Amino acid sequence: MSDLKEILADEAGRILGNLCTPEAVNAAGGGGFSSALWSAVESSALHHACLGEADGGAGLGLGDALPMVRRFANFAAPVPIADALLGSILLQRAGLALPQGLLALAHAPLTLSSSATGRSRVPYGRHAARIVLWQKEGDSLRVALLDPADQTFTRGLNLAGEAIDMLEMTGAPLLAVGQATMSADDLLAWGALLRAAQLVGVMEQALALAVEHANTRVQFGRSLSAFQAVQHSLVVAFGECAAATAAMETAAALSVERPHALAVPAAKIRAGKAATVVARTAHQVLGAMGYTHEHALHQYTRRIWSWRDEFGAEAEWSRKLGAQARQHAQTGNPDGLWDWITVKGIA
C-alpha cells in the first residue's frame, strides 16, 4: 500500500504541475475553484482513492491518502479534494451510489428523514453537483444526498478566497438516504486529520518561498540568509513544520479503521500551532513583497489562516484531549495517565 499511495501522490503532482500554477490559482478568483483542474482530478479518479476497486477507487485508507492531499496543498489547489474524499467515503459506507461531478460535504449535522431541515456550512457548495448531508444517530450516521440545484445558498468566502457557502433548508427533498457505520466524532476527526495534512502541505511551500527569497534578496551587500536573525527565525519555523509533519504522519499510521483518539487531536493541535509560526515567519522574511497579490506567498498563508479553524481549532481539540487526560488521571490508578500517554494511547 505504501507504493500505491506514493504513486497517487506523484500522479497528483504531475496533474498539479501542469494545471495549478500560481497564476491559475489567482485566476480561480472569488470562490476559489478551477473547473479544469477538477476535470483532471475526475479523469484520474484521485477523488475516489479511498473507495474500493469495484467503485473505481484505489482501496486506500484515509490515512494512506494523506500524501496525495498534502501534494494538493503544496500547490494551493483550488479544488476541495479533502472534502470530496470524505464525502465519497460516507456515501460508500451508507451504500449509496456515487454521483458524477463535484461532491461537497456539509460540515454540520442536519435533521434528515425523507427530506432535510437545518443549517450548515458547505465548502464549495455553489460549485457542487451533489451535496452529502449527515445526521447523528448514536454510533452511526444517517447519510443523504442532496441536489443543490433548487437550494438557495448564502454565499461566502474564507480568508483564502475559497467558497464557504451557508445552506439553510426546511423540508428539502433528498435523492437518497442511507446508514453509515461511522460516528459523528469519527467523521469530524477524519476531517481534522485531512486538514492537518493540508496545513503541512501549505507550510512546506510557504517555507520554500521564504528560503528562496532569503537566498536571493540582498540587503546591505549580502543576502538575507546571511543574517543570523533571519536564520534563527527560519530554523524555528522549520522545526515547527517538522513537528507538525511527524504528528500528522503518526496519526495517519495509527488511524486505520477509525481515527486515533489521541494521535488525531494531537496532530490537528500541533499543525495549527506550527502553521501560525510558519505564516508569521514567512511574511517577516518577505516583508511587504509577501503581501502583494502577485507574489504566491498569500496563496499559502491565507489557507493556513482558514484551515487551522476548520474541523475544530486548536482550542476545541485541546479541550477534548484535556477531557480524555482528566478521565484517565481519575481512574484511581496513579499510573493511569502515564500509561495512556505512553502505552495505551499509541496502541
The other form holds:
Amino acid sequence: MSDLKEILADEAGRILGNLCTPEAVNAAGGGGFSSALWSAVESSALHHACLGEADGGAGLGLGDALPMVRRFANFAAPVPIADALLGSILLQRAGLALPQGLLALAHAPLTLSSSATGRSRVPYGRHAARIVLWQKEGDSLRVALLDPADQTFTRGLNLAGEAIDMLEMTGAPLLAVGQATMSADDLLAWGALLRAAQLVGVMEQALALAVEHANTRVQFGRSLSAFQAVQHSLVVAFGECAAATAAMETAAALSVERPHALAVPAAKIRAGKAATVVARTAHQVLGAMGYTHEHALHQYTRRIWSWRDEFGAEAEWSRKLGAQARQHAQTGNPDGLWDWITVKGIA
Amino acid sequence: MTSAPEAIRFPYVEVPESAQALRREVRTFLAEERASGSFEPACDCWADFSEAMSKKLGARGWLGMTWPKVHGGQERSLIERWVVTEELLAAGAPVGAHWIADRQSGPQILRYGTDEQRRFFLPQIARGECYFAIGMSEPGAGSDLSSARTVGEKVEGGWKITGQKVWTTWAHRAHYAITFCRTSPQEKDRHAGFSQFIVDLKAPGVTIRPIVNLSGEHHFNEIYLDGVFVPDSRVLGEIGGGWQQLMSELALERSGPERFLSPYPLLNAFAESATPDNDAALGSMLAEVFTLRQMSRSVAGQLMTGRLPNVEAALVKDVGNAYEQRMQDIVREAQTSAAGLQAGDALQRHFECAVMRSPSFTLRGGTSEVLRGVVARALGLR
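Would you mind giving the form predicted in complex with the partner chain, to go alongside the form predicted on its own above?
Every chain and every other molecule in the complex is listed next, the one we just looked at coming first.
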C-alpha cells in the first residue's frame, strides 16, 4: 500500500506541476476554481483514491491518501481535493451512487428527509456539480445528495480566498438519501486529519520561500541568512513544521479503520500551532515583499489562517483531548494516563 | 516547487509487540518498586542518583540492552531500549547513576573500544555497577568544544592528561569519565588533533570539587586533571579521531525521551487533579508529548538503520526542551483559574522541582542556540 500512496502523490505532483502554475493559483483567487486542474484530477481518478477498485478508486485508506493531499497543498491548488475525497467516502458508505463532476461537502441544514430546508455553509459550493449533505443521526450519519443548480447561494470567502458559500434551501429536492456507517465525530476527525496534512503542505512551501529569500536577499552587505537572529527564527519555524509532520504522519499510520482518538486530535492541534508560527515567521523574513499580493507567500499563509480553524481549531481539539486524558488520569490508577498514551496502536 | 529538505525527516516507526511486552514488564516492576517505597516519583529523575535502582535494573537486563550478549547485553533493539527508557522517565524513577554510561559511554566503547575495553567495561555497566561522567565541557569551552585546552601528552606506556573539566554531573560518584583532550597542537582544521581517554576518576592527580546548583543540590562538579596518567589501553578509539567520535555520540545524547519527559510527573499530577476547566491546557500538553514521542522514536529507528540523524536529534531536543519549559507556564496559567497549587501535594512538589531544574533543560547536552546552529547548517542557512 505504501507504494501506491507514493505513486498517487507523484501523479498528483506531475499534474500540479503542469497545471497549477502561480498564474493559475492567482487567477482562482477571490472564490475561483481551476476547472482545467479538476478535469485532470478526474481523468486520473485522484479524487476517488479512497474508493474501492470496483468503483474506479485506488482502494486507499484516507490516511494513505494524505501524501497526495499534502502535494496539492504544496501547490496551493485551487480545488477542494480533501473535501471531495471525504464526500466520496460518505457517499460510498451510504451506498449512494457517485455522480460526475465536483463534489462539495457540507453539514446539513435543519431538515434533511426527502427534501432539505435550512442554511448550510458549503466550501466551493458555487463550483460544485453536486453537494453531499450530512447530518448526525445517532451513531451514524444521514447523507444526501443535492443538485445545487436551482439553489440560491450567498457568496462568501475564507481568509484564503476560497469560496465558502451560504446555501439557502427551502424544501430543496434531494437526488438521493442514505445512511452512512460513520459517526459525526469520526467524520470531523477525518476532516481534521485532512486539514493537518494540508497545513503541512502549505507550511513546507511557506518555509521554502522564506529560506530562499533569506539566502538571496542582501542587506547590510550580507545575505539575511548570515544573521543568526534570522537563522534561529527560521529553525524554530522549521522545527514546528517537522513536529506537525511527524504528528500527522503518525496519525495517518494509526488511523486505518477509524480516526485514532489520541493521534488525530494531537495532529490537528500540533499542525495548527505550528502553522501559526510558520506563517508569522515567513512573513517576518520576507518583509514587505511578502506582504504584497504579487508575492506568492500569501497563497500559503492565507491558507494557513483558514485551514487551522477548519474542522476544529486547536482550542476545540485540546478540550476534547484533555477531557479524554483527564478521565484516564482519574481512574485511581497512578499509571492510568500513561497506560492510555502508550496503549498498543499509539505506542 | 521545492519542499522541506528531504534529508531531515521523522518517518513513523512502529513499536513491535515484543517491545510492548517488555513495556508491561518494566511498568509492573516500577509499580511494585513505587508501592514498596523504594522511590518517590520525581521530575527530571535522570538527574537523581540511586545505585540500588541501577543495580536492580541491571539485574533485570534493562541496561546495555542493545549490546552483544558476550558483553553483558541482551541484543535487544534500539526501539526496545527506547521503550524502557520512557517507562523509567514516566515513572519518575531515579536513574541518574547509570544514565550516561548506558546512553552514550557504553555505546562509544562498543563502537570504538578495543576488545579488552569492551570485555572490561560493558558487563559492569550492564549490571548497573559502573558509572560514567561526561568529560567534555571546560571553563573556556562550553558550547564551543573545539576550544578545549585539556591536553594529552604521550609518555612511556600511556598519556599524561593535564587540564580542567567542568559541569561534570555525578563526577563525585561516577567511576570513569570519557575525557576529551587535545593531543596535537591546533592547526587550520580546528576539529583535528583531539582524542578521547577513559579516565579513572579515582586515579592520582584527579581532583573533584563540587559545584552546587541554584537550588542547593550537588549534581555537578569541576574536575582538575594534574598530569593524570592514562595507560595506552585506556585510549578510546583513534588518537586524533576524538572530534569525529564525539559527533557520533550526539544523536544518542540529544534524541532520547529525557529531552521532553523530564517534567512528565508534573503533567500526570496536573491531570490527576484537573477539572473540566483544565481540559484545553491538558490537551495541548498531550499533543506535544504525543508528537515528541513519535519524533524521538523515529530517531531511534533511524539509528537502527545505521543512519546518523544528528539534525533530527537536535530538533527533538530543541522542540522537546521548549515544551518542557512551556508546559510549566501552561500549568501555572491553568492553576490560577482552578484549584491553585496546594502546598505539600504532589502537584506542588513536581511543579517546584520542574521550575528549579528547568534552566538546565535548554543548556545540558547542547544549548538551544547550538542546536539551532546545527539545524541552520542543514537547511543551507550557514
